[in-house]
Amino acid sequence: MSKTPDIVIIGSGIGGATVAAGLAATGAEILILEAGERIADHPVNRDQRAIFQRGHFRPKETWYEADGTGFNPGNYYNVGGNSKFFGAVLSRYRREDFEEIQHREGVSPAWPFPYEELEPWYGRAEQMYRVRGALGEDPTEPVHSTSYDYPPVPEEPSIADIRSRLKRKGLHPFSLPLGVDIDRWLAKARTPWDAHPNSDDGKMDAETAALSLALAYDNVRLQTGSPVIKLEAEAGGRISGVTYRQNGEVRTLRPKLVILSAGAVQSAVLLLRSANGNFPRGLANASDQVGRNFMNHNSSAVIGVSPKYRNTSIYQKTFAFNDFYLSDGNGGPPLGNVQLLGRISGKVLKGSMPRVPEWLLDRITGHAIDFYAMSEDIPNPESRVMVDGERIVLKWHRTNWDAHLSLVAKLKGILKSIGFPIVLSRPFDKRTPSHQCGTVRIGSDPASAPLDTFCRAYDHPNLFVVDASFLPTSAAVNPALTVASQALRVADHIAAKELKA
């Protein structure tokens, strides 16, 4: 590859890796700059005490709240980004998620295009990430023009029992669409995959599913240990330089196109830190919306415990239900999605309850079922990512929390009604990146959105932002597949309109 690539992609998470896979066949010389390194295949990858009690993989960095209070974020910097640790749930947004939705605390705005516009790329992304699932089980399911190539991950007997109990209550549990080769995963170690790092063990993350396809082409190269520190922009708006640091040296590349895929927080931070005399508020920020509208799902762990129930499962995470997704079940505003968590053990739980003996937690979790309740966070311009010198400041105004508490209360009542007399819940806070998004959103009006509908910056003709920051709404499902689908749509647009120009 020449020293001046045609395209520089910043970040190798779901957005960056997938857009690279979509562009690889064009023949353009593509360089992917990744701040971190690959996750090596070590025993610690499946050591739950190391992961959950000692925080072995957590980043050694501090972000700050608006009042100056520091906290350790749960964002990861490695090849594949946060997807290396994700639960591999690859759901489509519901059709209604692309439309305006009235919630208890406000309005979730409509996307600048309908579900049908993105639907073909959803199918392609499901093929790329080898999604396993079943159609026709979820009443809220949007139209699919293609079916899944693989059947659902098999349900373990103690989990099938819970699914049957919920169905008898009139609920509609459905098989989660998952990017997991379960046989390969269990061959390495008999653990769940949710929140466990993947080193080519069978989880279809950004590295194993998309990046591997891109790197099969000679014109695509990955460079690790290369954090980007600044983008240069000319007076007319063109991005003229990408400055990064590697091995203590600062270097600058001058590609034709730049695709920023560093994640909803870091992409906004880089744009803000790249401010210059011509763009004093930061790049792509004529609308003053970069860093604003930060969203992070309202999420809680809900655990039902019964001495009469014995949970013999290993991985557990196989079904969800959306009975309260489009309404509260009584014609009121939506509440959200409920899905199984990866199997919680005493080793996992002790990370949150350090004073309780692990043997006692093992006994409790052996009689427990673990759910994840997730509700939409509505975009708010005062919910912001900001920079203060070298500091990252996160001012998150959580919205729609009352609806989330109602979802948790409904789930608790359901679990008690199917035989779990003790039900505990615990919300996730800002230290857990529960699908961060929205900070550089797409829109049809440059006065209110930094990006057009193909993720191109209105202010910079050769800059695209392709990661969860482009999402105009968070919906209430895992966003990874939607990010990947839009990345493929953007790649096709670039191939047809930019590289042939």
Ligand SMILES: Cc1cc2nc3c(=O)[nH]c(=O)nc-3n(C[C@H](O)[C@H](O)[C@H](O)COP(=O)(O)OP(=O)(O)OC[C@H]3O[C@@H](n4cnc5c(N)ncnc54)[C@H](O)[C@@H]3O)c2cc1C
Contents of the next structure:
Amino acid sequence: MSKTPDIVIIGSGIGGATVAAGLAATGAEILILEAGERIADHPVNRDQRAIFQRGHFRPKETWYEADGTGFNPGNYYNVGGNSKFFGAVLSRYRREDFEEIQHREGVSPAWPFPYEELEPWYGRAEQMYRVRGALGEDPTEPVHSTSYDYPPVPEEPSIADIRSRLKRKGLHPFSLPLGVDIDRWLAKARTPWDAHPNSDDGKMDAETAALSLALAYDNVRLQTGSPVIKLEAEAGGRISGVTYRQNGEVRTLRPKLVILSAGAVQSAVLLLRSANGNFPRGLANASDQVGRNFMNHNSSAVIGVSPKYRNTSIYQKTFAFNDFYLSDGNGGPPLGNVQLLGRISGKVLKGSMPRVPEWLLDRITGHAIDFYAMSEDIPNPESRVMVDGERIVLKWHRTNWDAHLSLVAKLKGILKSIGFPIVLSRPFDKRTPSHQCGTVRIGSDPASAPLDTFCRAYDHPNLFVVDASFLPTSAAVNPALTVASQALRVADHIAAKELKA
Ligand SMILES: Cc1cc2nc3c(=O)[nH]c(=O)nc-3n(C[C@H](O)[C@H](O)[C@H](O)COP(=O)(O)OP(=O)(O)OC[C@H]3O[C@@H](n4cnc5c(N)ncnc54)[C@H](O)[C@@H]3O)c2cc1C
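Can you swap the form predicted alone for the form predicted together with this ligand?
Below is the whole assembly, all chains and molecules, this chain first.
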């Protein structure tokens, strides 16, 4: 590869790795600059005390609230980004999520294109991430022109029991679409995969499913330990330099095209930090929307406990239900999605309940079923990522919380009705920005969106932003597959319009 690549991709998460996989066959010289390193194959990867009690993998990073209070966010910097830790739920947004939706607390706006526009790339992303699932079980399922290549992850008996109980109540549990080869995963250690790091153990993450395809081409290269610290922009808008740090040295590259995929918080931060005399509000920010509309799902863990129920499962996370997704069940506004969490053990729970002895938590979790309730967070310009010198300031203004509380209340009622007399819930807060999105959104009007519908910055012809920041709405669906699908769509667009031009 020559000294100056044609394309520099910043970040190797779902957005960066998938766009690289989509562009690799073009022959363009592509360099991926990644801040972190690869996650090594090590026993600590499955040590739940290390992960959940000692925060072994948590970056030693502090973000700040608007009032100056610091907090440690669970945002991961390594090859493959946050997907190395993800629950591998690879779900499509519902068709309705691309349209305007009236919620209890405001309106979730329509996307600049309908579901049908992205549908072919959803199918390609499902193939790339080897998604397992079953069609036809979820009444809210959008049209699929391709079916899943692999059957669902097998359900464990104590989970199949809960699925049957819910069905008897008239609900519609469906197999979660998952990117995990369960036999390979369990061969390493008998643990769940959600929130556990993957080296190459069967989870289909950005590194194992997409980056590995890209790096099979000689024209694609990955450089780790190389955080990008600044983008240079000429007066006319062209991005003329990508400045990064490696081994204490600062270097600048001058590629033809830059694809920013540092994640919804860090991409916004880099654009804001790259402000210059011509772009005083930051790059791509003529609309003043960069960093705004930060969304992170309203989500809670909801745990049902019954002395009569014995949970013998290892991984648990195999089904979901959307019975309150499009409406509250009585014709009112939507509440959200309910899916199983990865199996919670005493070792996991002790991380958030340090005073309770682990043996007691083990006893309780042995009789518990663990759900994740997730509701849409509506874009709000006052929900913001900002920079203050070296500090990252996150002013998350949650919306639609009332609908989320109703979803949690409904779920509690359902769990009680199927034999769980004790139901506990706990919301996830800003320290868990797992589903961060929306900070550099797409739109058809440059006055209200930094990016066009192919994720190109309106203000900079050779800059694309391809990660969860482009999402104009959060829906109530796990985001990764939608990010990957749009990344493949953008790659095809770049291949056809930029590299052939
Ligand atoms: C515990 C957990 C469970 C989750 N479960 C699911 C799930 O089941 N399904 C789902 O759809 N989603 C899930 N998510 C969310 C999902 O992982 C993210 O939506 C997705 O990974 C976002 O991809 P991204 O490309 O936007 O950014 P990221 O994954 O954040 O990737 C950004 C990359 O850029 C790198 N980077 C950052 N700054 C710089 C810089 N300045 N220079 C160079 N490199 C930089 C980072 O190191 C990282 O590799 C989960 C997340 C977590 C944490």
